[in-house]
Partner chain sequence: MDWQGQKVAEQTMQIMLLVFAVIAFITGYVLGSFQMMILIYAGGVTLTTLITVPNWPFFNCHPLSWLDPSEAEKHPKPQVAVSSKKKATKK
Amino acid sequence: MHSFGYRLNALLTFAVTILALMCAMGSLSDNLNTPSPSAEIQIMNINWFQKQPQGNDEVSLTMNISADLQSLFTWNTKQVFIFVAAEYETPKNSLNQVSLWDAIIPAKEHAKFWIHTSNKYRFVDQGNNLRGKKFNLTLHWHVMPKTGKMFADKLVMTGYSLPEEYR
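Keeping to the form predicted alone, what do you get for the structure of that sequence alone?
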């Protein structure tokens, strides 16, 4: 002989417990997906390479970015944030990362793309360390799920270098 309030409380508690269990199972099932994204970045042109009045080096690049990130999408993927970073070493720092371009991919249908673009953000080094510098372009991605923890990874592309002289 339980009251109506007691029965309602038991029903809601059971429903929330089942919902939480389903979310946890769904999130764990996402770990069974082994993504295999592919990407290629070509530097088509160095628009300018100059020394700023403050003494810092600045570069503007034109790039072709092609990628197939469809394998990152599952039933639990809300969106994917991607960005391209230039990574290089200097005498002061073992790793310098400069974000050049970024985008949000809202659905699997948009995850296979080709874009011709200049760097969206300034490629500036605090100092004059970029002349003749070898660097990597790295495509980073952050998978934002509907439920569960966020997943991040990257694809490193090597073999890029800047000119010895300013342009």
Contents of the next structure:
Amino acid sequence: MHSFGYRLNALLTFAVTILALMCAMGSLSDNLNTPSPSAEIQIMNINWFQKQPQGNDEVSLTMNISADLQSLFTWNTKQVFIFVAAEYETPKNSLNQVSLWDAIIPAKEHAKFWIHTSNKYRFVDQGNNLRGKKFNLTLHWHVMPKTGKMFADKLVMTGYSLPEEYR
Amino acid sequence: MDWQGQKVAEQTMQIMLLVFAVIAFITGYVLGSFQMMILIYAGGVTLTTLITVPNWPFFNCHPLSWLDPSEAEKHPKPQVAVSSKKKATKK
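I have the form predicted alone already, so could you send the form predicted together with the partner chain?
What follows is the whole complex; the chain from before opens it.
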């Protein structure tokens, strides 16, 4: 503490170290949060179901997605990224996951919502296995923090299936 | 600053930063606002800088008494002894 510059350096270094500790504590406080999200997805309509020239099946569907994800938000949450994936099994792959729709929820007020939409991303198979296929729709969410650890989890909804014939 | 003042300034700096950090974290957690925590802490850092970094007079309560230049002339620095070396070589 011998000169102005010496004291300023010591103060700034100590202040930044304490700031890092506060951010770590903020991230640890996220573990105290016990979320209880809920969601429901209904398939309103299969718009079309065809085989592409390359030989792969493709489906277009319209979904009604409603969810209440407000309990995921804490004081240390920047945004929540969610996406809906269709999961099914084929002889070639034991698990196929195709992302159909995603969104970013910037604040707690927007976390309770419903949306009527067609799939944002194309539902294309590796092959032509989709006729009559039973599949799950899984809602995944990633809780992105302002500082620290990101939490990710999902909700699996079963019981969906595709038509037996192309339309 | 004098020696006592330096010690006081360092201690004040550390304690003030820790106190502001604790107040900032608790306020931010209770209000559920990360921004509030950062604002309170930034305010605390600025206040601490203003109090402990510049060379304020209240840090100089026990000033060191430096010798006057006129006093120093009366007590000259001792010279290196040359005579003892000559005696040894003569033998």
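In this text, rigid core is short for the largest set of C-alphas that superpose within 1.5 Å between two forms. Positions refer to the first chain, counted from 1. Everything numeric here is computed off the predicted structure, so don't read it as measured data.
After superposition on the rigid core, the Cα of Thr158 moves by less than 2 Å between the two forms. Aligning the rigid core leaves the CA of Ala10 displaced by 2.3 Å between the two forms.
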